[in-house]
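One chain is shown next in structure tokens, namely the form predicted alone.
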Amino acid sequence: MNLLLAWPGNETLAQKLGHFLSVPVESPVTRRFPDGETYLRLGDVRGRDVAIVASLDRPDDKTLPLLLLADALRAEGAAGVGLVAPYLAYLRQDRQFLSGEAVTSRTFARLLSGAFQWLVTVDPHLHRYHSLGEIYSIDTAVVHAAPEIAAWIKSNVERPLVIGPDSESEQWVREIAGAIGAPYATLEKTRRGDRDVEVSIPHIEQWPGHTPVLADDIVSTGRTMVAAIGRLAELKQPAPVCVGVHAIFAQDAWQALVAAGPARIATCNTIAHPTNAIDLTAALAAGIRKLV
């Protein structure tokens, strides 16, 4: 690979990847027409092994006119063409739930195998699927943020307790938490509603004067924080510090997570946001170093 470009929002990222691979940067030319269809312009790629810096937050927003760059970018000659998405979107309808339902994750899959020729991106939302290659065709590389979080929990957190949202999580954290010495829990949570979450900590009175660490790979609503913080409060426990991989913050997110009062909010630069304080730039090289 021989030169990275920057989809708009992710300059700085990109950047920071062409320091790590010494490799080139730059950024299409790229602005909306009266009636909202993309324009799009190249500099010379002929020959090139290109890659493009994506994250897919806001996918509907940047899907058509990402796939409009790959099919320009092989018009115009280049060698190659992947995807670098931290964030991988349509990985949540992975079956049908009820009848007549699309199964997105696997149309958006089929989209971006046709683009694209590989693609790296961090702790994509696997549920039901145990990896990509289930449904993506070509070939992919999962960067893990773990590693990362636990380092900057450790030369952040005094006495850090980590906590998962769900006991899906437990492995996640416990794999956080075992790297750096600290006890873990994981949250027992009801969600009566994307906005409607009851949670509960047990048994979490058996770490006096420790920090809670609420850890969680998306923050979308935010409103598992947000429980976990009141319901802390409500058991005297320290302000948590927050800790997400893909800071979504979706419509008032992160407002309400601020209002709710935690000591520290932290996330990955995975998205770009305020809260960005885990690099995860060296750990993306890496990835896409395996398949370049």
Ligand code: R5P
The other form holds:
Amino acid sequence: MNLLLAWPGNETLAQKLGHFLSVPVESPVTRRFPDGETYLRLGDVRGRDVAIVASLDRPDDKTLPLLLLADALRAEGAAGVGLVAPYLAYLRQDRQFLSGEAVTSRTFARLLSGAFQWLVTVDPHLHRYHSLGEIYSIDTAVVHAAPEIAAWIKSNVERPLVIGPDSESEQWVREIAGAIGAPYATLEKTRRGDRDVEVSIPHIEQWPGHTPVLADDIVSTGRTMVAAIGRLAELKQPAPVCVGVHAIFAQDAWQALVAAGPARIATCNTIAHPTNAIDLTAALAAGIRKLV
Ligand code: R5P
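Next up, the form predicted in complex with ribose-5-phosphate, please; the one we just looked at was the form predicted alone.
What follows is the whole complex; the chain from before opens it.
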């Protein structure tokens, strides 16, 4: 791979990756026509192996322009076109829960697999799929944020108690906590609606004097963390540090989380956000190097 293209909003990460991989970084010219259609213009890509850096939060706005860009790259003679999508969208609908529902994860995977030769992402939210290979027909590499999260907690939090969002996260929080010799727990969570979450935190009293660290792979509505902060306060625990991999922060989520009173919020730089504090550049570069 010898050219990185930064999708708008991904310039900082693309520059870091370019520096790390010693690869030039360019930005395609993109704009919207008044009617909403996308205009794109590329530099000279003939014969070059190109990777687009585009995190896929807010995917409905980005996907068609991204597919147009991949197609334009091929038309202009690029030797290869890969995708670095630190956050990969459309994994939630992985089966029909109700008859007639679209299994959008499959459709989305088919669209990206038709446009790109390879894909690198960070901690995709796989639920009922065991791997991306079940739905993506291209080469994929998955980067894990746990080692960098563990290192960040170790240098920033005194006597941490790592708390995962639900029982399914147990293996993940165990890995983070194990890497730094910290105890861990998982929330018992009931989600009644997108913004209606209730949690309990079993047996937390056995770790007095620890700082709770709420660690989650995705912060979307923020309601999981807000509910956990409220519960910790009821249990007279210290305000927690909130750590997330993917800082989606849908709509008012960031304000709601800040208002809940965490000690600090730190996210990985998979989605550009003011809370980014955990740098995954090296891990992503290693993921890219596995494929190209
Ligand atoms: C659930 O499976 C995930 O790990 C997160 O806990 C969830 O996506 C967080 O969502 P929200 O921020 O909307 O509560």
